[in-house]
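Single chain ahead, by itself, as structure tokens, in the form predicted on its own.
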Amino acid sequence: MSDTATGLGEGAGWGEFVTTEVRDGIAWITLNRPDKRNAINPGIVREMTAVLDAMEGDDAAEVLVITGAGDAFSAGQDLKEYFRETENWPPHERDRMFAANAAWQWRRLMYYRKPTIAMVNGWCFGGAFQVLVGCDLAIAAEDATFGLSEINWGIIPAGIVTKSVSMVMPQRDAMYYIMTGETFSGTQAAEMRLVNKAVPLDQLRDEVTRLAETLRKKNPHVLRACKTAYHHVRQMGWEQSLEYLMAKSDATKFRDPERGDEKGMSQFIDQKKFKPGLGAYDRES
């Protein structure tokens, strides 16, 4: 384990089926398991949910990006390790691991403490949209493929697969291919707004480090309110969410240790400094 896994400042390493690399603080994690395009495993359950765990008590770690060895991000749930192996297991051991999969895929994900963002650099399938999605952002190569290949299987996208894709894709959309089993690719991806973003494989990292130095300017505590807030009033009605709103900014305003809405408004009418439209406010003053 490195000094990176235990928290410890910048560097590379963790364990077999995850590998992590923090660097000007960005922490880029990686599913590793190139030689099965990355399907998920018990091992990478278990070790994502301890690089996450690891990576939120880590202030080297300020954005975090996940990807996948090799040529995929993610393959999806391995079916022969994750579903077949462990038939025999005993029931309660079996329902925590397919708890901590959806943990850490989805519920973690989603109201992580810092940005995270999915960089797919190929095969997306399956289980790994919950991951895709379960990221606040998402930049693809534009050849990556993806697919919700389950019908082939006689299945259907379960796990939170397909409440995963109807919260991000057109009705239509989603209908096709999770009736059809088709595969798209990355650029159709983004036209579906699957992914915020569609470049170039040799241009994907320079992209995704791009928007994580973005992500890093910006005020942490602000960030996470502004996650925290989204998730929360899309479940709401209006009336519901406006209650809810005035009160997170009041409470977002009061815990700032920055304080933040004070510096910003000061550079912006008294220094004249400042134009919110065009970047973040100067933090360091």
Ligand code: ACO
Second form
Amino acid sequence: MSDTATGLGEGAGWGEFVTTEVRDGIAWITLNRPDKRNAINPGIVREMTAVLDAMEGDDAAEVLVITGAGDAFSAGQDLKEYFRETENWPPHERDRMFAANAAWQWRRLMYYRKPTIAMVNGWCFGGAFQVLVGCDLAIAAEDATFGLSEINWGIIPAGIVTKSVSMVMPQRDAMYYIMTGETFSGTQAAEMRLVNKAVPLDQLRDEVTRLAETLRKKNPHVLRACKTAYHHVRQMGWEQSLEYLMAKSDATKFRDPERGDEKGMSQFIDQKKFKPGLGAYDRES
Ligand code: ACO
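Okay, that's the form predicted on its own, but what's the structure of the form predicted together with acetyl coenzyme *A (ACO)?
Below is the entire complex, every chain and molecule, led by the chain shown above.
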């Protein structure tokens, strides 16, 4: 598929297993194997890596939304193509593909330069939790079905799935679903804070669009610093966090191309034209 706004797509390293559409500042990125419930195969790993590389430098893509084609977000890693068929690959090639998968699903998404939203439209299993947690925010359909199904076929939630769920789910819920392999709904996912919100499926895209619009109004340089700082301080003690955050704050202000803090302060104190408690300053003025 070719991409309406950027001209990227076919010939740019994706289009078969992952499709993209960039419209009004939002990059809609769709895992595209609906007949296999968007199970993650080496093709998705390759194409998602290319998409994330390209979108990072594409000014038309301000917020990324990751979703799935058909009735699935993703059924996790492809048991056949990702595991069984790679068993006889040369070890270094298999290791490289596994590393590339961990990279896009976790490190790349977590520290991505732009805001990311997982739009969970349906089935979400196993390895798909890494993508879900790797995204900054997540909105699910109320009837979406989630499951840490690894125990059902005799493995532990590996890759970095167990770490991912331990960062966002309460312990009792994480342990319960890891150990039972039972499924839960989008509504339950919202109750246990695995996703931000669950809405009826027919409202999902509108809800995600509204959230993306809110993010688009914020200073992108500061937004990037906020998410990076959040992930780093979670691993630090209090003293280091204070030092790091004060230094990061200075660096963020110093390197901000639009001098957001000065604009915001002036619009509030001098011009009295906005209230920071209620929304973002006007980036255009
Ligand atoms: N890996 C490989 N193929 C898959 C996967 C998967 N994870 N999930 C679905 N498929 C394939 C099926 O084999 C089937 O292929 P076929 O048409 O060639 O037979 C096709 O997708 C459709 O799957 P169905 O099972 O027929 O679809 P249904 O809608 O009835 O059920 C469901 C969907 C519940 C998601 C089911 O496919 C399933 O349980 N999938 C596995 C989910 C899972 O346990 N994922 C975790 C994997 S472990 C990990 O990620 C580390």
